[in-house]
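Encoded as structure tokens, the following chain is the form predicted alone, with no partner shown.
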Amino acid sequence: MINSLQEKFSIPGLRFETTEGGLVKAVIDTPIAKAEIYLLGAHVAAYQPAGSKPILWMSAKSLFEESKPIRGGVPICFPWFGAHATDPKAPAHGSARTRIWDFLSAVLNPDNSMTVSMGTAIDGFSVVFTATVGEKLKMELTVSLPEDASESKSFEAALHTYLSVSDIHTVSIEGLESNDYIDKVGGTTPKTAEGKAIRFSAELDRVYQNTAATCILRDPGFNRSIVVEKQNSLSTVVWNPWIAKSARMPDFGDDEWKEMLCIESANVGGCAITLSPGQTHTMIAMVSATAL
């Protein structure tokens, strides 16, 4: 597979590699940014603009095995989020994370950014993931329902973005101060807006609904802000597992909760998307960093 991919998509700054576990990844290395994207799950596993620390976080315990999700980077949750509504045996966050996607295209843009696309078909939907790697990481998840589909269908989706931080105790997130949220720690409790930036002192798992707001992660330890912008997304999920949950996850280091958090651009729950036959929906998330 590596040779055929390299021959078909032979452009400067792009190469394909096979990992020890047999997974294939696209490695992007241009003058303005580096990234790694696995065909398993169309999963962005690394992103680093030139002159910057890595933006995305990856667990040292991630399995990197076929049919198992990668822990860190940007998993694609689709066509449901969390547990399946009616089938407790179905995989968490849908099947998109654990299937091999087709590599569709690669283009080196005039500004030295690179755009790559991967695609698959899931539960009757056609799904294309496009990543543009440059001064920003732009991710587009396009879901289409074929014209010959027999009826409308709904789906949930999230770009489950893991961000690298210096110390979870000192960072904050701005942009969601005025939004109510669902608190998923210990249940699904609705809570009212707090009117202040999000800070972390325990496990945090919140779903903010009906918001298209940009989030800004302030990280004084790394002297940077990470900006998460989005389009056609009305849910934002914020997550850190803290101590006990980290210890329960086999693909997550016991102390790694200190160096990561998730800001996920999503459409979940009451913000799920319904498509009629022939319709298409594209959700976009853009991640970038600036100095404090």
Contents of the next structure:
Amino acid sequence: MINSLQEKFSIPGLRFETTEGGLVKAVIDTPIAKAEIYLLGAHVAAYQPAGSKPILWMSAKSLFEESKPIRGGVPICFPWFGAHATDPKAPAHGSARTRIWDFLSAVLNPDNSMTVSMGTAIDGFSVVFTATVGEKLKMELTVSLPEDASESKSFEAALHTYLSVSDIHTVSIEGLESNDYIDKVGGTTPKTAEGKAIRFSAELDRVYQNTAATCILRDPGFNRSIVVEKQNSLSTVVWNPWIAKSARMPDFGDDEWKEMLCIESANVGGCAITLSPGQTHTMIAMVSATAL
Ligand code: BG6
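Following the display of the form predicted alone, present the structure of the form predicted in complex with 6-O-phosphono-beta-D-glucopyranose (BG6).
Then the entire complex follows, led off by the chain already shown.
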């Protein structure tokens, strides 16, 4: 596997490795950024622009086993988000993150950023994930319904981005102040916009709908802001499991909730996407860091 990938796609700044658990990852190391992307789930597990601390968070307890989700980085949730609508046995957040994707292409761009793409077919959709690793991490999820599909089909999707923070108690997120939200911790009734930046003092699990806003995560401890921009995404999910939920998750360290949070660029629930046969949809999320 590694040898054929190496032969087919090897370019300066890209190599393939097999992990102890037998997973294959693309390791990108260019003068402007580093990243690791697993074929399991087309999962960006690490991203670090030159001169910057790592931007993505990864659990020390993540399993890195075939057919199991990776806890951290950017899981791709597709074609459903959360629990399946009708099948309680179906895996949470869809099957995209636990399958092996095909590596499709790798290009070193003139600015020394690298663009790689991976693809798969799920539930009648053809799906391509493209990541450009540079001063920003640009992630594109392109979903197509073939011309010969018998009818329109809907899907949900999320680029479930785990971000590394110095201390959850001191960070804030700007961009969603004026949006009502669904509070998954407190039931299903939408809650009214708070009119202020998000801060964390308990488990927080919110779905903001009908928002294309850029989110800015201010982190005084790391003296940086992480900026999450997006296109063709109208849902934003913000999550931190806090103490009790962390303890319940076997692949998540009991104290790790202090050092992470998720800002997920998504299209879920009422913002799910419906494609007619022959149609394509691309959702884009871009993550970058600036000094505070
Ligand atoms: C978030 C959800 O997107 O993902 C949370 O809003 C969920 O409710 C979290 O707990 C993690 O999900 P999972 O399936 O990776 O444990």
